[in-house]
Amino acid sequence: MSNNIAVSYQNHIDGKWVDSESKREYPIINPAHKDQVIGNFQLSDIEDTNNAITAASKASSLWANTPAPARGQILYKSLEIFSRRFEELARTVTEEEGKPINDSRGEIRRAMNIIEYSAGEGRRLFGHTTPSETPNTMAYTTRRPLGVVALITPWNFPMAIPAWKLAPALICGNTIVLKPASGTPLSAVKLVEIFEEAGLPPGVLNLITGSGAAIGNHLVEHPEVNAVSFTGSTEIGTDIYARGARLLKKVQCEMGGKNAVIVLADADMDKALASIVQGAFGSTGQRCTATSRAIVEASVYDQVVDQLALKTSQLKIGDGLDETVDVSPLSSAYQQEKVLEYIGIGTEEGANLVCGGGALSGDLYDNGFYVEPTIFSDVTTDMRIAQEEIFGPVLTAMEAHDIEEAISVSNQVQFGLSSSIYTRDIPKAFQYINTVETGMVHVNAPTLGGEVHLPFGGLKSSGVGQREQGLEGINFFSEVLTAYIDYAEP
């Protein structure tokens, strides 16, 4: 799309596509082609936020009283629309966020999987019955929706993360105000289009785009918003959780990660190396579950670092729309500057720059936010590049003499989202599972991702509140009501 004919996209409030009250817009550009404007989006303000919350509140009773299986049918209908628009949606994610097209396709499939799972839960929103200690009394539990919920989502998975919040929230009977990341609003627009076409009643799902700094706190603190689900930085998530707690609101925050892979000397090295490179540099390292640290047993440390460098040098870098590309641009100029700053910090701290280390230049790269896939070795636990979330294509290699030291190094960060170990020694694998401080653990598998019917989330600074996905997602987006019915004759 030429920047001369960029489309203006609107907010979606009470079933209508509308301009913001501010009458202001902002452009979104393609990370691979800085001169290409993807579209112009509404710069929403507090009045827009109030309008969206009012619409959601007005629709709350109707949607809550819609039978859960009927709500599920709308989610199933959305899957048909996803299938029809699959390639368009994947291309949108790549053009807006920058990731390789095959990663974008995986993201769309992930969104569809969580919607399918949640739709099925429309016939399984289980409570339980139990004997009462009182004669002629029936005791049971049931679930009911929270009401209006606010969903605040990040830019790195602009389709999947909104979907994995929306789907359980909708099936539980809640109405929604969705505030996507300001940098990737088009994916959210298309997601709302899909649910609108699927038959979602007006006001059930409302979308406002723009700056989180301008409207985020108001969205969290508004008295008609009963719960908040947030994915983003630890700093912002901590503040949102504190604000919500003061107002006695239900809040879940999925935040940062500094995920480590432990490689023991007995590991299947081909499998471990391929997984580390995939985990560190897939999606340009812009995943909360990306592999940021490789902790390698000393006897194979040099071999592993050399092989990682070799495999990394073979990655193809370019526009994510190229089917053959492995690593694409970072999502924005800000992310590029941040990653390059951390690479400079690593060099200053005394880490050994094994490969990469700079912005890419030349005809193919000058018009995008490209950074070379980078590996540092001889990294120690006190270095910032070993402690802080870089969120880019940077891997730090660290040495450990045995599994106890490897687990200790893995745990010496404030984060605890995902981790992995490669070993053929089953007792050591269980030692790792039982002592590593992460919410998700993998044995002989990458740190990436998870499955939609299982909980997703971390420990320490990586997450607070109930987990996302699976039954934990249902638990978060509903309240349990305990009922006692005395049926004794008068």
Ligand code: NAP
Given for the second form:
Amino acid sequence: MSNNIAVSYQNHIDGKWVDSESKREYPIINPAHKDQVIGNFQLSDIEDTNNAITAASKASSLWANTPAPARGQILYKSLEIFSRRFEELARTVTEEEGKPINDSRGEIRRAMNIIEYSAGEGRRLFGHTTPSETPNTMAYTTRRPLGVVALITPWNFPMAIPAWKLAPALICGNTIVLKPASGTPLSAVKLVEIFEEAGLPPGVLNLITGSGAAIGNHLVEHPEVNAVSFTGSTEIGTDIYARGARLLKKVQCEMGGKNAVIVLADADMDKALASIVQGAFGSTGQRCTATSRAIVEASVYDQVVDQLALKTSQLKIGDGLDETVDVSPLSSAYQQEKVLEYIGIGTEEGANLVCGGGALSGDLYDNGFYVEPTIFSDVTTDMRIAQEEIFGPVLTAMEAHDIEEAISVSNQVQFGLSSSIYTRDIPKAFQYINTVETGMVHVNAPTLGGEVHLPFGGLKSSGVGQREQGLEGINFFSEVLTAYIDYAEP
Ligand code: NAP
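Given the form predicted alone above, what does the protein look like in the form predicted together with the ligand?
All chains and molecules follow, beginning with the one already shown.
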């Protein structure tokens, strides 16, 4: 398949780069150039998983007893290395995941932001002191690490999601086994290189690459793993949550989305249109917070759909390394097939194909997993394309007669990650904020993203367990201990 000589990358266990005990590797290709192998990676097995957990267990006491501000210094040091390697890291994300280079730069910045935030927490990690009801007694709470934590991450943010789990996990004093998506292991390898250079002691951060189906259950259920932080599909997350809960582990799962933007007739249309196009087609629609539904008030519905089609037709599609490209390939052949299948389903269900609708072909596209940015109008809530997460460049447009109907349509899905409304009407904006069923809500802003010092996550089938990032992330990765000290003279 390949005409280039690919580098082999190893697992990282107990401070050493090592081959898998399986002695097997698998290749990862560039989604924009199917013939370019970007590396071969370890196909880890149960023995590797056990070795990584043992190493993390062994390092646990040393790291837990390292003062939190000193742990923070290592995180700060990692930021210098991020800055030095910034462009190389962005290029890696684009070459293995496919997203446009500017989105990759944004992803690296996001990773750096959460590391910076977490490093600062090393000088806080606050507990409470409070009066005791008993005389001569001091009562306070303090935080302790959980021990060994498993971090299981998806392919769509291969640098930022591992970073936003491992930074709070590290500052709280936990040791880690990281299992990145099998499709995007190179970003995780580079992340580990950075923390190794920054001075993490051996065993604190261990990396095993390879198939989640082969080693995931073992990792989650292993008695020495005390907590699991997962981001990925609702199907896998639900299973992991149940497995972890049965063993009374602390588990957080951030999962799929079907995010909607509501456009009311009084909206700033330029802003709303730009936001929907960016939300639906930026990063090729492969964001958990991507906009996949536009719910538009009837009086402006036709106008909005026409304008969305026009703006979408102006997007430049190509290799994400081209600085001028807006939409790049899907991340894998599997994703491309899945998205094309959903486009077929939408057509069969009777939705109106407004633009796009197929794979792209020709010299520029034949060597990558390209799908045209696609819009369906006349979509109704009973259609699968209105209900299921497509996770690609497909937008469904739906009509609503008023805000009540728009909110009801927005809520009629199993997911509840992010949402947005465009309106100048403040009471309606608050009516929306108070009734929409999502964990994150935006007014006059895209469904995308979030800031690292605020909680990130969803309701319903989009999230279960404590939220990520901000203080919520610190709460997840630490245990609270309540202390009562009787200081009366004996
Ligand atoms: P996925 O198929 O669920 O995989 C996620 C991770 O779980 C991968 O590392 C995967 O390994 C691993 N895994 C698979 N089977 C496992 C098992 N039995 N036990 C333990 N781990 C297992 O999800 P994906 O396709 O990588 O990611 C796309 C999904 O992530 C979308 O649904 C998207 O919405 C969601 N997402 C959510 C958020 C959020 O914050 N809510 C953010 C980003 C993405 P393999 O790769 O080897 O299968």
